[in-house]
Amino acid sequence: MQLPLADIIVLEFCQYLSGPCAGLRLADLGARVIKIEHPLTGEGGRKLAIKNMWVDDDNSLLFNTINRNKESFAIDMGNAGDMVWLKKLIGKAHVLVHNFRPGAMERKLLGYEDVVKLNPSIVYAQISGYGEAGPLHKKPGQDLLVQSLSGLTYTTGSASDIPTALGLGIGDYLCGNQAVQFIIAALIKSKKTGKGTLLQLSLLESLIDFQFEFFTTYFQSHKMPQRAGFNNAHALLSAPYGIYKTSDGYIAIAMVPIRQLNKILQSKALEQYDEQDCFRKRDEIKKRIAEKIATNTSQYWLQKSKELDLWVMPVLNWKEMSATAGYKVLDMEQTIKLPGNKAFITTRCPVRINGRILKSGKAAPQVGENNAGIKASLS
């Protein structure tokens, strides 16, 4: 299958998560993504291990997950001879992505104004932690720190909980994927006009955008959104929205009219409430719902909800979810082949093209693995 970004060359001057996430998706779409790395150490993400899981002595499992299906060109940007090769490669590229702190690429004479002289049509995307100016703009952009600054930690957990972070690198993933959207748009412009584009993104801006509901509400009301005191799942939504403990597990109840829900709960205590009460008295209502839900099994409530077509689902862990028929039909897993007859399983690109699933078993490159081939193509 001819992928949409076939023949597009992307230079990835990136480390850790946000930039490599963008490169991963561009590679999934068919682009030739070349990591530009230091010849001795490679990029920092090679040593970033989650739960101390490694594929070999030099490369973490996390690095291999995010950098599959890429190439590596190892050069020393302090070496004049290496810079000659790099500038030749920039001249042939369509996209350059970096997630270094503001000013780092400019000091190497590789800022947008420098690069566009070498390649007038290039799409140049730079990702920072906090934007291009201000008191924090030269600080390292780490996801937990950006979550903490953005207000996001006051959306998870209930009112009595301390500020609670989302348990994954949401800012990195969002910013990386937003970069892909705008890179593709800029590639269309480049194709039409022959002119390059400078794209500037930051983790902080991505997380603020992610919370548009909360910020819009705050701007109009001048009041902070308040997490529910009990079973909070969304600070702006009323009862019954939340997760409830059953006698043998948990179920999630989404936007369901309270009296419709009570047709299956049959709670005398809930009969006094109507829809107008569901936000003003949401903690009180949620507690009454929880008391009733706890009296029977998850399957019992799911069956009752199905009869009335209510928005109720089981709460599954990864082991339980991966055993379901719904998960299996999605075919979300792929095998990445490693040297020495080794392999590991990860998830695939979540998009189908013309009905076909996109998978690639190509492993992340070793540092400088593709130097010889790239130099031969530039000679």
Second form
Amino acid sequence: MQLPLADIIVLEFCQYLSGPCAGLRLADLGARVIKIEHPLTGEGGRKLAIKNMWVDDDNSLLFNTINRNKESFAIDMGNAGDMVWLKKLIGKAHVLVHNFRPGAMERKLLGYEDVVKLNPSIVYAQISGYGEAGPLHKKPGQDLLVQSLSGLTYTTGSASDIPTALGLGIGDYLCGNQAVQFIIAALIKSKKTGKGTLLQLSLLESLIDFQFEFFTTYFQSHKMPQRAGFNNAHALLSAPYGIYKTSDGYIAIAMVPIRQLNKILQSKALEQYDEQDCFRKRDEIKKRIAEKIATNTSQYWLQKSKELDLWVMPVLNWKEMSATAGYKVLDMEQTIKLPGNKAFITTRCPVRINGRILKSGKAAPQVGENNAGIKASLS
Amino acid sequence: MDKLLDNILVVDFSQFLSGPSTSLRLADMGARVIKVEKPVTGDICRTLYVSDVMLEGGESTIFHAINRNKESFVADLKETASLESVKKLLNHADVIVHNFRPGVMERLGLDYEKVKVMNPGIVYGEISGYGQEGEWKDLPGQDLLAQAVSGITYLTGSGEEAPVPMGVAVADIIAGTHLTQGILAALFQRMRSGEGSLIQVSMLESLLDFQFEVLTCFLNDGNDLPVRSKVNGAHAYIAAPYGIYQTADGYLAIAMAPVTKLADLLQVNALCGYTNPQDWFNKRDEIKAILAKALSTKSTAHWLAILEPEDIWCADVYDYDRLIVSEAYKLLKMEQWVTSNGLKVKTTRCPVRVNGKSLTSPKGAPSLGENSREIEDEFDL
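For comparison with the form predicted alone, would you give the structure of this protein in the form predicted together with the partner chain?
Then the entire complex follows, led off by the chain already shown.
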């Protein structure tokens, strides 16, 4: 099967997660993604490890997770000879994506206005923390900081908790994924009209968009959405929505009409409430539900819920999840081969095309690994 | 300004958030989106009253956020004549989106194999909860439930507390984002091959992809589960000081920073002993506890004035009231007014700027069946 982005060349001037996760998705969809790196240092993410896990002396597992299936072209942008090669390569590329701080690419004469002169049909995507201007534009575009400034930390955790960060790089990840959407849309336009496009994204705008339901509600009410006081799972939703402790674990209960739920709970204390009470009195209702749920096992409640087709699921950790048939049938894992008979396991692209899953066993490149081949193709 | 997507017709059967967020983004890019809705109730999201806030006329605010810039066509898919009309409409479509449970479109004769026969160039996008096969395939693809089985609830919150779901419909939004990527890639391929494609995503696979960095760690370290920091947890795999701290008058977020430098700048003697960077992870709970105590004594502004000039990665923690009056937010011009059936609704815009311009559209969510008559006439249904 020919992949949809076959023959598309993407130049990735990116580090860490936001831009590189965009490059990874484009690669999995068939594009040839070339990381542009400094010959000595390489991308900063190479040296960033979690749990001190490395695939070799120079590269972390984290870097390999985000940058598999790519090539590397090492260029010193301060060297005139190197810049000649880079400009030749830009002339052949279809997409350029960068996540430098605002102004950095312009100073190297690689801003959109410069690049579009070298390649009039280029799709040029830039990712910043907070946009290109304003009081925050020089602040580091770091995920936790953007979460904190975007209001997001007031959506998670319960009312008495301090603002609670979402425990993953949601700003980086979402922004990178939105970049992929718009890069492909701009490729469609470029193919049709021959015209290039400048795309500008920021982590802050992506996280405001992420909260668009909350903001739209807030604009009408002029009141901050209030996290539930107990077992909060979504500030705008009524009881029973949340995660509950059973006698041996946890279950999640989504939208279930309170009377329906009480068919399995059989709680006298819940009989006094009807559906209209479920937002206003959600905390007291949820506490009463919790008292009952705590008296029996997860399996018991899941079985009872299944009989009535109630929206209830077990809360699993990764060990429990990866042992289920529901996980295994997804075939979500793939093995990436490394030099020296080594390998690691990672997840695959989440999109299926014509019923097929997309896997690629190609590891992340070493710095400058593809210089010779790329130069030969440009000569 | 010319749009990214011109002359693309999207016929959208989806409800709630995941699929509709895909068609919203395609609409932002310039596609024409027709929602196919059942008579009387339409998309269930119309009457999904969240919180106690609703618009004049009783519709939910979230429906309007998700469905602006779309048209509405009413059809009862269980009735032959209506189904035939919809099939005729599909002959003109470039993209189909649906998020029914597996099997529903097959029973209606609207699955990819059937539609492809009528319209070989169709790009057919579908979102399920847990994929098309296996023990979970018929279970409701609902955001909190997908979060619950994906392991993600053990990443947010602190220490031994109960699993904490992300308080935004993250599975819906990410699955919708991935579906948009796949649909656009298929549209691009169609320009070269003339052929359409089937694009499938599921909420669970999307949440697994969202966790790809930390899940890869788990898959290669002997299946060690994540351990959340006991104090002000913000990321299970990142060392102290990473977290949000209470100050005398609010909160302060601190990302990655050398603990020794913080000890110095904040003049916290108790932190001076932590000179080995490995301890910043291994002893993060005690370091963060010391830091939390120290930071609680003065205002957020006081700490920012010390830390920001020294390039420590830190920020104030805003709620919406403070965010929307900030200079940075105002400059982004993230808000737009849309008009829906005479009613003006303020919402946010598409987050991406194209050729320096924000993508906005004054068109609000359609009322149920608002465009049925004109669509019938236009496509001779």
